[in-house]
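One chain is shown next in structure tokens, namely the form predicted alone.
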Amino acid sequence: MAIDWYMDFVDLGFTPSTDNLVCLYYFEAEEGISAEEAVGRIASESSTGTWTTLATLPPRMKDLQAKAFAIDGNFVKIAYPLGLWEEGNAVQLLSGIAGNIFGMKALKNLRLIDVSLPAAYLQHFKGPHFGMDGIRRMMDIHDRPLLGAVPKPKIGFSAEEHAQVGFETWMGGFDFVKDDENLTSTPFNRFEDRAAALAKLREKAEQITGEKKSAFLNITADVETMKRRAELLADSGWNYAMIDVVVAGTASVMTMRDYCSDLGLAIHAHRAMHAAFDRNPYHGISMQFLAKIMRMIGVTQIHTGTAVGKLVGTKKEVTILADVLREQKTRAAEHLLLDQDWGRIKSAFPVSSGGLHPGLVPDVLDIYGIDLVLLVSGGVHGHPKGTRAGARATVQAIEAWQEGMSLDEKAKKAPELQQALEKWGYYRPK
């Protein structure tokens, strides 16, 4: 008699259907066990299986069994009813196909890499409220990258003092100051405050400049406290919202969505936490499968990555996190990306940042283009005039890239990108 019906999950001859959720993985067998049996545990543990067979079954359940169905190596395409999926349910989701599976002992390494989410699925889901689109028009912003910028350090400013940071920085010529992922509602900068003094600088600079000037104010706590910092925001003329969508949770950025739209606020999403599960390239879930995600329930923006600056991340993933935010259908690329075809789910905006300065910005936009949020922070503030020079030198980088004209030479009649070049030229932070 047999014992487990783990083969019964494979299927190398199945075709999926158009409902079909496919899933991407990278699996390691552990020694004794085949790659057949190997990934036939996977598709059981994620759907109707167990460890041992079972006396009596519906005849229906036969249907909402997966299948792995293509075997390549160390990866394989595992298929999915649609059946199996609550309409909606970005989180019930996460349990099936990112769940029980990564601690299964047949398994030295397992790494969701891509899934591939049907139109009968995504029907269930609003995306983005505003997408690139609309956030170029609130914003009035059409033909260059969104500026923003993080006081820094990124924690231990009292509100007023991150307020004058923040006020420099726009003067400086960019478009939004930056919370940190680490800095909510401290002892020495409560949220109200801090919300409140920007909100105040951010008329004075508005009525100088003549631009529109905004903030990523980060509201991340639970559920209740978010809404009631996003009301505060709302109240303070703030279009923005920023949430550490890891540490919150899919079940929070599902709820925040809604009530963030309501309230005419965009949400600029931190991904503080995502390198806990996906740095390592053998197990795990892969950054792109966040972004997707995060693109389904509806965040506005999303960290990347820059390839260039001190985190991880090669130029070719950040050119797929950006293409899997910003396109309305994606090819598959074998072993990095499934087919993808978005229908009426509005892009979002890539976010690059993490060590970078002027000296670095013209590879950024090599990488991105012009249809991304680029962060530059501590190569801002510390320009040796100061956070204004700082923002300005960014600025005439990018007016260099525009130009097709090196830094170099674009220095020469731009004094503050020359302090910036002959403080950091163009080194890549470690």
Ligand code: CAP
Second form
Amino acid sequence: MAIDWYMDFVDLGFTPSTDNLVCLYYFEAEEGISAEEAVGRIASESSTGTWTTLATLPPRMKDLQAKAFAIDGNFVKIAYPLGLWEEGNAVQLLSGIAGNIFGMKALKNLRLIDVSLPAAYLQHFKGPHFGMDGIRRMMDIHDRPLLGAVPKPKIGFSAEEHAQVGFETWMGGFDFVKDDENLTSTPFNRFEDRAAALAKLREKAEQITGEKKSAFLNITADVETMKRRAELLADSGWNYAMIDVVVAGTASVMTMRDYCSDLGLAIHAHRAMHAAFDRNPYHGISMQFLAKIMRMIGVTQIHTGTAVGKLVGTKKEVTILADVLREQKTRAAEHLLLDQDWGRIKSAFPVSSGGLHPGLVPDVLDIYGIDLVLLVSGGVHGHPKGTRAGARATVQAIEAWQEGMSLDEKAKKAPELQQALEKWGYYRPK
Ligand code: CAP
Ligand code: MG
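Switch from the form predicted alone to the form predicted together with this ligand and give that structure.
Then the entire complex follows, led off by the chain already shown.
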């Protein structure tokens, strides 16, 4: 009598229907396990199966089983019937396609690369409240990247000191002041104090410059505290809230998406901790999968890397991430990406950050173009003449790129850029 039934989850002649969810995985089977058996185990454990055959099965079982239908070397595509999934519950989806399977003894490695979400599944999600167009209208910025900086050191300023650095950042021509991921509310810099101090100086900077200024204040905490902080932000005239979406968790992002949307707040998503599961190319979950789930839930923007800055991430990866967030449709690319039609779901901005300075701005813009939130932090506050000059130098680097001029050429008439290049040149930090 058969002990297991993994092969029931493999059908290499199967063609997915338009309402199936399809996942692309990279897998490495353990010694002694065939590729077909390995993918059958993945399909089984991520849908309806258990490790052994069962005495009784309800009649609907056949219709709910996932099917591994295409094996190409170490890559497999698995189709999941729509009926497996609760409407509008992203957390439940992760418990299936990104759950137990990563710990199976029969696999040496397993990586979830992408999921193709059918219209029938997406219809239960709202996606981003604003979209890139909505944010551009809200900020009145139409022909350049959105620009922000995190006061550095990451944590240590009082609320007043933090707001002063923020003011200098705005006065240098930047649009946003961003909290760092590990700054929430500390005894020396309470969230409420920071929000109030920044709001006062935001008004001053707006009056002086005639430009719209804003901030990404980090509300990350338990959900009830996040709600209170979001209300406070809306009450003091802010239009964004920031959440560390990985550490806060998918469920809380779902709750806060609606809460922030009702308050008219966009969501800046920081991805701290993502590299714990996306850095190993053979195991874990890809960043593009995280980005896709976050767009589906409805963050306004999420960090996607720089390719040239201090943190890992290749140019290819960054380009795919930008497409996943910005495009209405993405076309499959072998072993990298699946087809996706976002339908009525709005776009989200990629955010490029980490180890940037004016000398690297053209490289980042070559990759992303202007539909981008560009964060330059150490590379602004470390400018020899201070924050305001550092922000100016960054704006000048963007202008140079837009004018098709080299930075060295531009620097002849842009002293702040000249000083930045003297300090950092085209250095790529590690
Ligand atoms: C950038 C940053 C961001 C990283 C996160 C930092 O500062 O604020 O947290 O960009 O990485 O603390 O490092 P610098 P990613 O510009 O001073 O490096 O955007 O890749 O998620
Ligand atoms: Mg940071």
